[in-house]
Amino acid sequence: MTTNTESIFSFIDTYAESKEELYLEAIVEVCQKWLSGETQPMLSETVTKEDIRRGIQLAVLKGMKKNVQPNHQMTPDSIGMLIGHIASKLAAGEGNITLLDPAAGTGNLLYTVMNTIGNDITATAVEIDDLLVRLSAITAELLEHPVTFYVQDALRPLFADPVDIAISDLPVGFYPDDENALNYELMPAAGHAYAHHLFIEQSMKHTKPGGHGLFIIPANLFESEQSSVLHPYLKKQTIIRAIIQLPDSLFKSAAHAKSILILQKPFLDKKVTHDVLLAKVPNMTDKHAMALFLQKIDIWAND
């Protein structure tokens, strides 16, 4: 039996081949098919909202590797439903929840994280590509998820309210716009800055006070070259709650480890301290091992 997500990516995708213009185009212009009723995949009664995700985003995973960009890449779902289920555990018994993702790309990771967080979430989403930009908002209509878009190099001025939860999947590399760079607290003494650093303290200043951000990180943050600007901002600006070292196995090569980095922004009037949150997330196919892992997980949330 065909599932909807299936049915979804085959009629999409059906029409994307048939079509001479760009795989990821043909995306677009097909969901605003299906989105105006012109024409639909075959679902049954009982389709999710992730079903909808996860069979666009098979489409977009298929056009981004038939026209590779470097820009063009997709946060994995396992490490998406992982940072979702740590943000609907912080933002548990609380109403009217708001987003930012500051490097949004098609929407993937943020509407993974609002499908777990479920009803009565809003959500602002930056993005520089105009391609990717309108694939992430047709699917957001199709997935009916309230979202602002902004198209713009997110590391300038943002004109955007502040919101509960922050999260992105760091653009890792240096900032070339070493003018824009001195409006931040970490641009280095002498270089360029790093723009992953930078995303990160943008994502902190649009953080209400007692909001979280949570980032994931290349594995060796802490140990590069300008950790040294990295550790005193994280220190005076915000308070590290959690660094959660993802598997080996979901990488190449050592090198492009990743981790998940949770910050807190200090209440004006006060700075808790607590313990940090070290862990490891375990072989994500054990299943035993992930649900004690996610155990933890919830204890230290509800915490």
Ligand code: SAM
Second form
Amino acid sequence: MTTNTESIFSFIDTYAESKEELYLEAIVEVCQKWLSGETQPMLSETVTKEDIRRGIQLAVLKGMKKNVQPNHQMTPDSIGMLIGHIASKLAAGEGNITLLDPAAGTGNLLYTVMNTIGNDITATAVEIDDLLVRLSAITAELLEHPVTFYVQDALRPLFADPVDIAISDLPVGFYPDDENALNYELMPAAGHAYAHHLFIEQSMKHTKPGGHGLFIIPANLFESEQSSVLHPYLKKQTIIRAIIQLPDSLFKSAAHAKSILILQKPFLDKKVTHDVLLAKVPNMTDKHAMALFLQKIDIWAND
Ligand code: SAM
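Other form of same protein, the form predicted in complex with this ligand, not the form predicted on its own:
Shown next: the complete complex, the earlier chain at its head.
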């Protein structure tokens, strides 16, 4: 039997393959037709938001392979689901949760998190690439998630209210706009700033006191050349709550390995100290080890 995810993928794929234009552009077009009711995939009555997200994600992955976009890699589900799990624990018992993803890309990470947290959640998404914003905006509409989009350099002034949780799969590398980078504490005394550092600072600036930032970071973040500016910033402006190492098997090589950094914005003048959770995600195919790991995360989040 065909699953809803497969039906959605084949509905989008059949349309996109029949068109001359860029595959990713055709995805936006067919999703607009789906939204307006002009044409629709054959779905069972029990279709879920995750079915819809995954179906569109498969088509976007195919589109990205056709036109290689090295700077726009979609956050893989294995990592997105883990961030979703952690975010839902941090949001537990709270209503009207607000999220910010300042480097939203296709929205795959953001919607994985929104689907995991459930209802009563709104988000702000920022992305510099216009096509990715159109893709993620149409996906948000099909998922019925309330998301406000900003198509801009997220490191320029951001006119968005502070949120409960900022999440980001950080774009890694140098930020070329030195003049703008001078507005950040994380601008080094010499040379260009690291974009991934500035994204952390910008996200925490737009987080409410007591709110959290969940970042997918290069695993060597704390040993890099510019860590001497990062350490004092983190100490002064944030509380480091956890550093979670992701399994090497998820990445092409050790040099590409990533971790999850969880920060909390202190409550105004009160900076309480907590133990930092240092953990390593086990092999994700080992169900027993994963269950134990998630238990550890849940205990930490309840704390
Ligand atoms: N989480 C996203 C997803 O699931 O599709 C993937 C994020 S990808 C690793 C990083 C994104 O940051 C890319 O889409 C890139 O276009 C965007 N980006 C890079 N520099 C940016 C900037 N200065 N302002 C806004 N977006 C930026």
